[in-house]
Amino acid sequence: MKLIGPFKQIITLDHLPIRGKISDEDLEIITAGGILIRDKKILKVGHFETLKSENPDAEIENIKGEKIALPAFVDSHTHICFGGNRAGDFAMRNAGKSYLEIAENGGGIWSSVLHTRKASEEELLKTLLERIDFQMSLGIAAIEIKSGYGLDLENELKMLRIIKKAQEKTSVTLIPTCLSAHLKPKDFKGNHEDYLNFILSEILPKVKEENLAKRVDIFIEKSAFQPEESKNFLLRAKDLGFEITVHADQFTPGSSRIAVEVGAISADHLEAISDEDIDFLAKSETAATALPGASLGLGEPFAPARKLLNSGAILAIASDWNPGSAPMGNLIAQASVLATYQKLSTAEVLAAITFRAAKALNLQDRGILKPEMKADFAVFNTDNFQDILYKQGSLKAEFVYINGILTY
């Protein structure tokens, strides 16, 4: 048993909804206090003293000056294992290019594709680590990563068991997704519904033996895969026993409302969503995951946050840190814009990055500082924990702790 603190505050995150509005004067805070871990879980949480002095066989683990505690953040959407990189993509957008051009150019996600599959594995399990790594400066204890760079039975694989080799090497949780369908590849001989049927057939069926992901993705959109296919392919994934999540709305409306139809567990992006579907969406379990990062690289407006936790949504925010639409990778600094943009409060988006975030990614036991979670929190110099959000990402975690142990 071991007792952490004392802390100037700790944020705990409890009893607070998991969907709808949240206003910072519902947000729990004890001041002086200290976090009671036992077996890599939360015992209890409260005064400092009280805790040492009900505890006199606890190993004390002193901090010192006026330091913030608060759940570790989750990232439930990035792309952070690719080769290559997209600066040249980014630089015509800004020039005026449109992504036609761009593509034409020898840009977007072809381009990712073709780097991704030439590079090696030593080489994209180092930068994913190095990526990983980063993620955990900010705070960040559990970072979702996707494949659909590789859009073949050969590298789609490779990418998914680079990320399963990245878990052995950090104690950050990662949660693999198999985006093979993210866009159809040009070197595959069929149309649309040909190459999704190749995914359920022959890729699929290796992720699961190998247990590669236990979540499937599908980018619905005019550039990718049209809503009708999608929607068989979504339900022919969950019938093998696969959770669901959808990149959905980014540019054109309608595909959120087939992810709640289907179950998905996430609906990520939502630029584009309607007003109707707001609401449809806002009825469901599935979360509404924005993703300022790509509005940021695109200069595509921002998800409605504000419309979506109005009308009762399961909000997260995410990273979507990828080579071409969100090269930033800073969840805490989108997240601060966002908010300032979609006014947000602070405990909205503390909540969108923590237990709402992990609600995307069906984590139950993470996300909240109470007894029984997982001990993964996140600790900042600072005497105010509104100075997260108001630095805007520059301020980084001191220590972030896993499972209860000081990890970084």
Contents of the next structure:
Amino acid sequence: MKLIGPFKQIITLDHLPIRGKISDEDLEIITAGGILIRDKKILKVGHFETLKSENPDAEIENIKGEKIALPAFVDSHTHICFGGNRAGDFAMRNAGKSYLEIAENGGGIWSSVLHTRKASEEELLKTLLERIDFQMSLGIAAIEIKSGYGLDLENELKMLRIIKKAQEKTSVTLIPTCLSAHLKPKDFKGNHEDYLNFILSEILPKVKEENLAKRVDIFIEKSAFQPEESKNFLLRAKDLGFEITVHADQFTPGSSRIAVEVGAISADHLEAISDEDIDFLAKSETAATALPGASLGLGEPFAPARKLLNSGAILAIASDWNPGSAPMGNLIAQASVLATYQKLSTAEVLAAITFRAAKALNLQDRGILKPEMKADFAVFNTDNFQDILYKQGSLKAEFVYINGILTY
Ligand code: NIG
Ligand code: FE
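Switching conditions: you have the form predicted alone, so give me the form predicted together with N-(iminomethyl)-L-glutamic acid.
Entire complex below, previous chain first.
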């Protein structure tokens, strides 16, 4: 048994609703707090001195200075396993080039596919671990990571196996997702339907056999996969036993509706969602994930997070860190900017990157500091939790505890 503290503030995120609006007055803040841990889990969160006298056997891990603790953050949507970079795309886009012109100049998702296919496993693993380390410096301890830059059997499996290898080297929880349906690869002989059938009959059985991912994603968009074929694909992936998540309503509306209809665990992007579909999504069990990093990378509008919350949605915020549309990778900076433009309370943002993001990944054991939860928490060198979003991503975590162990 171990007691960690004292903390100037512990923001537990306990006793908050899983969906809809939250005001900052609803946040539970324990001052002069301590976290009591046993077997990787939280036993109790409370006043440090009280916990100390109640548990004389507990080993004390003293926190010096005025620091705060809150649940470690969860980044529920990333593409951080990739080769090469797309700085050229970024510059061309800013200089006014269209998507088509960029693709014709060797850019776009396909260029990341070529770089990722070419990259050695060592190189991919090394850069992936570096990105995980950067995320840990922000206070993140669980990261979803998609395939989708392999787009053939060999390279999709290569990506997922590298994510599995990375998991052996980090205590950050990695949640792999198969995104073979990111795009129909240019070198595939056949139409969209043939490619989706190929994923279902060739890729997913192997993914299952090797236990490489439990989740399947698809990019539904004019330039990628169309609504009807996608729905059919998702229902069949579900039949194979996969959880579903969808890249939905990024540029054109309609696909978040499909996500809800197939019982997806989350619908992500939503920059172009219609008012009618906001309501449909908000009333469902499908989490609505805003990806402000993609809006910042592309110069597109932000997802209507305020409207989603007002309608009662389970709002998560994730980084979408990828080499093309969201190269920044700083979830805290992005969540803070989204809060400014969409008028979100601090409580709503913190919920969206902790227990609501955990819900979007079907992780029931984290995101709140309360008994029985995994003892994953981030410590910041400040006496006021509001500083985290106020500093817009420049305040890094001082420590990250994973399973109650000082990890970063
Ligand atoms: O989530 N929208 C599709 N996929 C990614 C972009 C990937 C890329 O551009 O490489 C996204 O934004
Ligand atoms: Fe994405």
